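Take a look at this single chain, the form predicted alone, given in structure tokens.
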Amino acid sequence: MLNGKNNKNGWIVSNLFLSYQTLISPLGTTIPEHVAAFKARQTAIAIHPNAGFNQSTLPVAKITAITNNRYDAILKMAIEALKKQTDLATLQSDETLFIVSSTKGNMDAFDTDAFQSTRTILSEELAIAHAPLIISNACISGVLAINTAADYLKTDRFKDVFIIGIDAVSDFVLFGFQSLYALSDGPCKPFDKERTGTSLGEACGIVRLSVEPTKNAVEYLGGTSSNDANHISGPSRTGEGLYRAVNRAIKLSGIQHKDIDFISAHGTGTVFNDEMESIAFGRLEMEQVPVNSMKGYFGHTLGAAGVIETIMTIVSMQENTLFESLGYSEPGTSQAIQLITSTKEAPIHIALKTASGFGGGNAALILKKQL
């Protein structure tokens, strides 16, 4: 919990409240029915022709109704579902601060700047008061986007954050991918022994992170990052970095380890990535709390990852609610870990939010159902 304090603004910073505002993918376009679609068992991976290099067939998760310029098409639906159920006024307000969270941005624009046409969508779609803050590290972007919030809303500044989480399915990505051999050859299966590789996907996803409670919100207990300093795009063979996020995480959070009901791990479906979680989670001790991965209905969406995935993970909180991790059948790491194999009811009153990616980036956040 963070430290409360008197601020010149006449409001109090100690605890932080985090909502779902609206979610984008292949599955939907509202929460519910992305909640239909997980309790269904559906995946947005779906087999696409001529859609890798040389016009190989690649299992790929894309919102088939988009045909060209992705990315603004995709922030723009989010942007047109953000202001039907949230006060402009807010979103205009001088006190609110607008993140964003994408790897890549718009690829359409590689060769001039790929940031641009998000800045400009919402300067005209929402008048918002302050340049957007962009973050860009990687696939921990979107947990590093939230706890990046967090830090803002300590200041004196800001009432509301406002985080975008958002990539689009690109040529450069998908051929990049592949050009390391991290391409699964059908739908990615996160933990399990037959995993050959992660799919990637599209979505945009927005939450709020405010000083006051809000409609369907959490309370955000803390969160943290840190480098594993090991290769450029393999993790650590022993988990440090993860293991360094979490533990630092927890400590910030006044809670222990013990405390935790539920992970919601990165799990990409790659030998590397998933074997170096299983370790970290065993370092850790909580080789029985619940975990699952989402990349299996939604694919590896990158830079909205973590915004999307932290959504489901207030959705599970809320609905009491642990969503089978897809794909996964039979355990496929050195340490094993307790994966939901099926969807089924249990108290989740405090959950963990994981993130790693290429660089060696590792980051963690923790939330907690209010009282």
Contents of the next structure:
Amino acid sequence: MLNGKNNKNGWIVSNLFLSYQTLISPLGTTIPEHVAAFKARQTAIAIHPNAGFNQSTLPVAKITAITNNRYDAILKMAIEALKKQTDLATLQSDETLFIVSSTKGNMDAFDTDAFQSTRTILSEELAIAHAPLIISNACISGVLAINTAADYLKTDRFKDVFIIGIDAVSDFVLFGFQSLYALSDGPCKPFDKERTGTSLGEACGIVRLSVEPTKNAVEYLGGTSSNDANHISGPSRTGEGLYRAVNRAIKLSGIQHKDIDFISAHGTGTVFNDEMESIAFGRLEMEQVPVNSMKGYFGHTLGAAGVIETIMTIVSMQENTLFESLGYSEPGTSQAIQLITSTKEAPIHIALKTASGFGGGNAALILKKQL
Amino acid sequence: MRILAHSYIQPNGIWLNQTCVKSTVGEENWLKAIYQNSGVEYPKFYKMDDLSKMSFLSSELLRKFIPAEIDQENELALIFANHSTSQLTDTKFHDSYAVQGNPSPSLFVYTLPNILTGELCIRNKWYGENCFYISEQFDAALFIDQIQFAFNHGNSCCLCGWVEAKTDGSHECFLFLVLLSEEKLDINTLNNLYKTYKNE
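Given the form predicted alone above, I would also like to look at the protein as it appears in the form predicted together with the partner chain.
Following is the full complex, with the preceding chain placed first.
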């Protein structure tokens, strides 16, 4: 049972604990492999001839060992890793819920049912007790999924929620981003003066949010989302939605702006997105807070991004390490912000994770290291 | 939680609180017919995909029921779900590159289901929380959970929707507006409301 107190809505207010479980990307299949890759300034983004429309060459972060049915293959790898690291009794418990965050599901089946394989794999490989809850809300899905997990735990019906963030590279999405001229010719350079677009990637990350402290956990303080109400495929010029989401997340978390030691930004590497984020952080008076984008390591992994970047944020907090914002070298936004230019040690007590995406969505969550 | 109003759209017409507002039986371009009948002037309508068009037309009816004292800008949450995500537009975008040899950016931007909530926010200047869920069928329990969570976060109103635009032509759009109140909304009531429309 939760050791919480009831607020005015009969909602149980209590501490929740977020821990990383597994991370599968072109950089590795374990968390330590990813930490080593980040420290070695390694990127998953490689130049792939013929990856783009009309056999054009594109930088993409692809797991080269997988040659077909990419989404299912990545999901199965992550589930295998999860089973090795967490006891089956917890995974299959009636008090455990699974939430899946994905923008597109399995694109090999887009014209029939893009999410059927997700349900089947979770049922066959894990025999989970409840049907998974699937969130598909563009690039903010991962952060929304973690925030939604907290809502479920506060009902007292569940003790653990496992959040799976996943998307696979597909011609569909690559050609779509190409048609929008949103892809960079080389690996993306978030927030840099020379940035010209994002690079797409694929990954699956799993985190666990629990009512009891778990191994490697940090405290989840709160989170929320806000729509820009401005444009369906471009960010607000004023960062309105991101500004509102972060302000509300701070309020819900019971902290102050000055308490935040590190921001894991969305930072796609497109001219307009990064400019918008810098403006929002400026309006929030967070222009002095160390910030990075992890897209330079992973590429933009869409529905996985919020989850895998939260995993590396937890690592940052535990190792007191600010990871370099890979791809950044010169200021390239009208509002100056504190991009991390080299990986270094620093105490991180409270961290903010943000995401912004198509449809005008913005989401934020706040984590605190237990002392 | 109290349902203030509800609407339903399918190729045969649009209903508000179970009363038919416009029948489109036999109309080939039935979404355009509903739009023209609505008296609403919003040229962006013509650019939207079918998920957004249906949600827009329904929300134009329902927004009139939002009580004046509600802070719509900040305290109105959007909770949407479907089974087929953006399948119809996905198929069209796929054809644009696989068949016509020219990936269409204007189709691609609609290949995410939550674009429809973005459209509603732009139209109404709603800056609140949004989330889009995928479930195998209309799931009243999912909606009731999410409405309760939205109220727990400080929202006072939720616009909820189940919106499908499938490649087999089976379009439907069920929207309902829920106000924060002491009353309970039970799963059966919500399920029955949806089923009543389905059988029309």
